[in-house]
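The data below hold one chain only, encoded as structure tokens and taken in the form predicted on its own.
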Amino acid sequence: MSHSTQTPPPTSPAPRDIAGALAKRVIGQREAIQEISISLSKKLAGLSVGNLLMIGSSGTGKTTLMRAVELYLEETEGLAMRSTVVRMHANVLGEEAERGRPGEAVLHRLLERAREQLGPETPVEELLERARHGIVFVDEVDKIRSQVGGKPNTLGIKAQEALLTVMENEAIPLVLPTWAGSRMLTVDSSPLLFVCGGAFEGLYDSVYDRVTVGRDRGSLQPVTTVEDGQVVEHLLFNLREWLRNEDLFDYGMSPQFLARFDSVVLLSDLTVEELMHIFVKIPDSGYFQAKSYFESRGFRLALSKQAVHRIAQAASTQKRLGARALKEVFRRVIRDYEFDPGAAAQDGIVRIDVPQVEAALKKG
């Protein structure tokens, strides 16, 4: 059986309004927020919308952005019933491809999520309608490259083919789960929106090599500056300016696979100021966890602004970890204080300033 296209709702939120809501939960990443806000506005209006590919180092906010989308849909009146969001690891699709049922795995995950949201008594037809209009976030899509170290990656090839099949297949055979009756159906999955994300480690270096020492040598012109009376030349490289489809092909993403994405969005490394904001504003940051711990022991934690800046500065040097580096750096700073709060507290307050941070970082 096939399902007819859902009647478009009369209105949908404007991209600017969606972006404003997402920006409250996602620090920085203006381009990524804009792109996904436009896609979401179109999707909620029942219009055709292309898939998105997000490229960014670990900790730059790919998963945070998709979680923000999910919360936005759940919390905004009138939107909670229009779509559902699921997250899948790219390698899972490769494993399901070996069983010959990648599309079924995606739809089963969406059905289960729709059932969680709408309740177990909801008719199967209603769950199916909700599921096929869902949003699928495929994480670590760079792990399904078709080659690794110059050798074919069989699982990656199968996973790309599986994901491609789900993206472009408008008639997916589906055996319903046992709880839904185990019937065999054919589902039109064309309304699904796929957002794929990955760190694509090594891509920056390969593109830099292409424009400096490789086939496009000389394309990146040095910038001349005067420093301390000396003329100095710098190569200012920005991946966003130089990335081409061919670079992604060389990385191991097939042309057919990339053709299914309307937009490729590059997430920026977080600045020191953005890391500071995450550290002192986001509820699940290491700072708030430590603050709650000290309060449970009868102490108060007090970090100077300069100490926060130094922690963020140290975290910013770990480009591959992004916001995750904050917890690693802060763990080194706070470990001894948490072990024996009373030894460091004065008048019930554990105070940490730049000298304490520097000492902890040197200690490692």
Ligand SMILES: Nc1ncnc2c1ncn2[C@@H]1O[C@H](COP(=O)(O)OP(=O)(O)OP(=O)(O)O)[C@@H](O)[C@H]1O
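Numbering follows the first chain given and starts at 1. Think of the rigid core as the biggest set of C-alphas that the two forms share within 1.5 Å after superposition. Predicted model, so just to flag it, every value in this text is computed and none were measured. First, how it differs from the form predicted in complex with this ligand.
- Core-superposed comparison between these two forms: CA of residue 183 displaced by 2 Å or more.
- Once both forms are fitted on their rigid core, the CA atom of residue 144 lies less than 2 Å apart between these two forms.
- Once the rigid core is used as the reference frame, the Cα position of residue 117 differs between these two forms by 2 Å or more.
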Given for the second form:
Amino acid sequence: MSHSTQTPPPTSPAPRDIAGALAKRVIGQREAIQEISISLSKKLAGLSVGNLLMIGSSGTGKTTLMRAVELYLEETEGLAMRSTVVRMHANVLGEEAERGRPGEAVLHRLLERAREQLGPETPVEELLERARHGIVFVDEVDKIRSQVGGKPNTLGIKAQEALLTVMENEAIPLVLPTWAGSRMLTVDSSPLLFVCGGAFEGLYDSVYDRVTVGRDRGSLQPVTTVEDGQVVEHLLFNLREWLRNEDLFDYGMSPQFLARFDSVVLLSDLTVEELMHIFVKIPDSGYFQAKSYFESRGFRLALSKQAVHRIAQAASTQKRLGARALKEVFRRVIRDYEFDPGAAAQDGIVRIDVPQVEAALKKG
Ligand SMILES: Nc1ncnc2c1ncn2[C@@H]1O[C@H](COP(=O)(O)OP(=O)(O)OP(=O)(O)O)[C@@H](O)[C@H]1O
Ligand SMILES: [Mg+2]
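Starting from the form predicted on its own shown above, please give the structure in the form predicted in complex with this ligand.
Whole complex next, starting from this chain.
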């Protein structure tokens, strides 16, 4: 990397470095990691950044990615003291919006967090400065849709309004918390970076319906291939290609709310290889739990690579659970061994290969 003599060296980590750190905790999801790393790099350099909306099926890593960013900022020297981050569930916002002024809850949390970081002696002005430059993760943002099954969802509407108030607003009236003196003032919260994420269950099906049998029927043209001498027609559907803002309006996210996002990032469903990585690399996976358990009883767990592949494959058929299916599948595989490790162990080693996995899965 070369910088001209006029340009000062960058004061924030490069997107590539941030992405490298995040990829230690998040498997796959390259696009989402890239987007978030770029935003973070800009944000840490004090530049203005647009908000991000992440959409991806359940269990594909949205919360894991948010958590990875929090940990990265906490663990990286020089960044911990420079960034104030909060992560909250969207539906809490609805409840909090019923009390107090809209948007106030978000700023109060940021203030609390800044105070934890900088210490209770820090002047309120300084805490406010930190808070309004913070990063806010809003998880499960799909839960605040304005309607569910045709009926209005009051808490959702309130929560969207609360977020609207605090996103890109140059003058929010705010009453300081009691510990900060309960004063009323006006805050410019426009520097805040919001990263919202949700599974938006049902979105995939509704977009598919729109382009096949619904409003835009016929848009998705079948692809013709020849297989074994037979002409076969396939509908290749990819949400990334077909998702429009209107689909999110229909889902119950208001146009004003969506207008606050610069980009929408779609997380991919996890492949069998990615599931294998998660299983053997991510410390909270069922594999590591079982490994420690066997060790605690004086045994070693030896799981062959093929067995891991078979487990990941079984998990990948349960699309609605994402990586959470790994735990479910592995429970079925490991239960009998955990119950009586001695019965299966040879020389203190519990060996599990494909036949053992097959047998356990067949048993259910
Ligand atoms: N891409 C991934 N990389 C690493 N671990 C993952 C990934 N996706 C899922 N996991 C693992 O699966 C579990 C569930 O993932 P996570 O909570 O991130 O899902 P989510 O996308 O937030 O789902 P939901 O929409 O249901 O909240 C976690 O324990 C996590 O370790
Ligand atoms: Mg989640």
